[in-house]
Amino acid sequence: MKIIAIANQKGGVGKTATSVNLAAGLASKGYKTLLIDLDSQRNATNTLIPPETITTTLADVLVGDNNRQPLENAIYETPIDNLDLVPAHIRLAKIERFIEIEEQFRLKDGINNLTDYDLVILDCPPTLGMTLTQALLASHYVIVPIAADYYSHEGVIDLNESLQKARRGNPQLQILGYVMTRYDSRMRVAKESLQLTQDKYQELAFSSVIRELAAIKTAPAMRLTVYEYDPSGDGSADYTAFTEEVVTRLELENTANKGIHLVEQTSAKKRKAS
């Protein structure tokens, strides 16, 4: 099982879109995938499962000292084959109050108890703090989305400092790569941002670029991944290419491409622990 955090401390860089569509892309290739929503804004959660079906969330796993739930009790099926979700809750903001060292490893311990998954994707919050720290301590890899502007690069500097600190408790943590998002080739700033990313991060810069596309923005509002919303469009093509590049970098074994199988949104239900 490989654990990947999608992180950038700056908001608006396409972090959740990348988390959701990468997870769906990996699932479509036959990899049993778990997406964990660590962002109290719950955007990934709202994209994949109806809120009225949720009774247990990641907050019930990580927050508090008494009556905490095991992670497997907060896992829900999504309408996409091979993709499950751990939903977020606004109470995740309380994690920032944790001060005990052992509490920093609650997420890591919960994931390590799981045996059913090939890949775990962590959709991290757009802030530095204990929630992000838990994600970095639990992960093997980090993927950093960088929007095609100047300010997103400033956010990466702060994130890299957090990565260095996290490696003290998680020496195996490494950056899988930096992916350019919200790219508009008509904009000079976008071209300069892409060049800066490629020059600065070299082989760690993904060749795939996620363009600024209406389908990527609209799909979450329809509670769909970009593959479901516009399967033959440019957004699906961009995330398919990115997913394939991630698979190559992770050196994953080939699996039969099962494709994304859609069912009625109302059929999403809590996944029963075996």
Ligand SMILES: Nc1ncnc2c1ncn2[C@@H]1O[C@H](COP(=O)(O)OP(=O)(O)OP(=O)(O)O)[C@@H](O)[C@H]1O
Contents of the next structure:
Amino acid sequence: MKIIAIANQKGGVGKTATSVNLAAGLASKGYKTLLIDLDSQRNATNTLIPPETITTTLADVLVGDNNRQPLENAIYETPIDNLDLVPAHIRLAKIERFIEIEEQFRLKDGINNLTDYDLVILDCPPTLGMTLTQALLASHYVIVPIAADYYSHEGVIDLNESLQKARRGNPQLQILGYVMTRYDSRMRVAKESLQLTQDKYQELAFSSVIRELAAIKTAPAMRLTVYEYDPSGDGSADYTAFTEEVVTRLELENTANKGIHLVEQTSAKKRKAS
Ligand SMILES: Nc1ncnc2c1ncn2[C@@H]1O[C@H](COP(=O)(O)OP(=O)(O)OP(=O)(O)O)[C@@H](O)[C@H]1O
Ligand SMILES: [Mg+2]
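Can you give me the structure for the form predicted together with the ligand, which would complement the form predicted alone we have just seen?
Let's see the whole complex now, leading with the same chain.
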């Protein structure tokens, strides 16, 4: 099982769009994938599950001292084959207060008890707080979406500080790559931002770029991934290419570091949305 955080504390850069469409893309390739929504705004949750079906959320797993639920109890099937989701809740914002060391590892411990998944994707909130810390302590890799816009690179410096801190408790944490999102080739700033991303991050910059497209923006309002909303469109093409690049990088990492194949035998056990 590989755990990937999609993180950038800058708001609106495409973390959720990337989390949802990467997770769905990986699932369509046959990987058993779990998407965990760590953002109390619940955007990923609302895209994939009708709110009225949700009874247990990540907040019931992470928040409070007594009567917390195991992570398994907060897993819901989505309409997409091979893709399950752990929904967020507004109460997740409570994690942002100072927490004890033990509490910082609640997410990690919860995920490590799961056996059914090849890949876990964490949609992180747009803050540098305790929720992000828990995500970084739980992850093997981080993917950083960067919007092709003014000041898009400034926030990454702060994220790097968080990564350095998280490595004290999670030394294996690596950046899998930086992905340019919301790219509009008609804008000079977008081209400059892309050039800067490639110059700065070199081979860590994904070669696939996610364009600014109406289909990517509209799909969540229809509670759909971009593949379902516009199967033959540019948004599907961009996220399919990106998904393939992610798989290639993960496989390279596995071969280089561990000599094991990414896809492990899994027993399918799913919880129906109740
Ligand atoms: N490639 C894209 N093309 C067009 N619109 C996009 C694209 N990516 C994201 N958006 C839209 O931009 C807004 C912000 O995107 P998204 O929610 O994915 O960002 P985020 O980083 O998760 O935001 P937050 O920091 O609030 O969690 C949303 O309305 C989304 O639909
Ligand atoms: Mg988001």
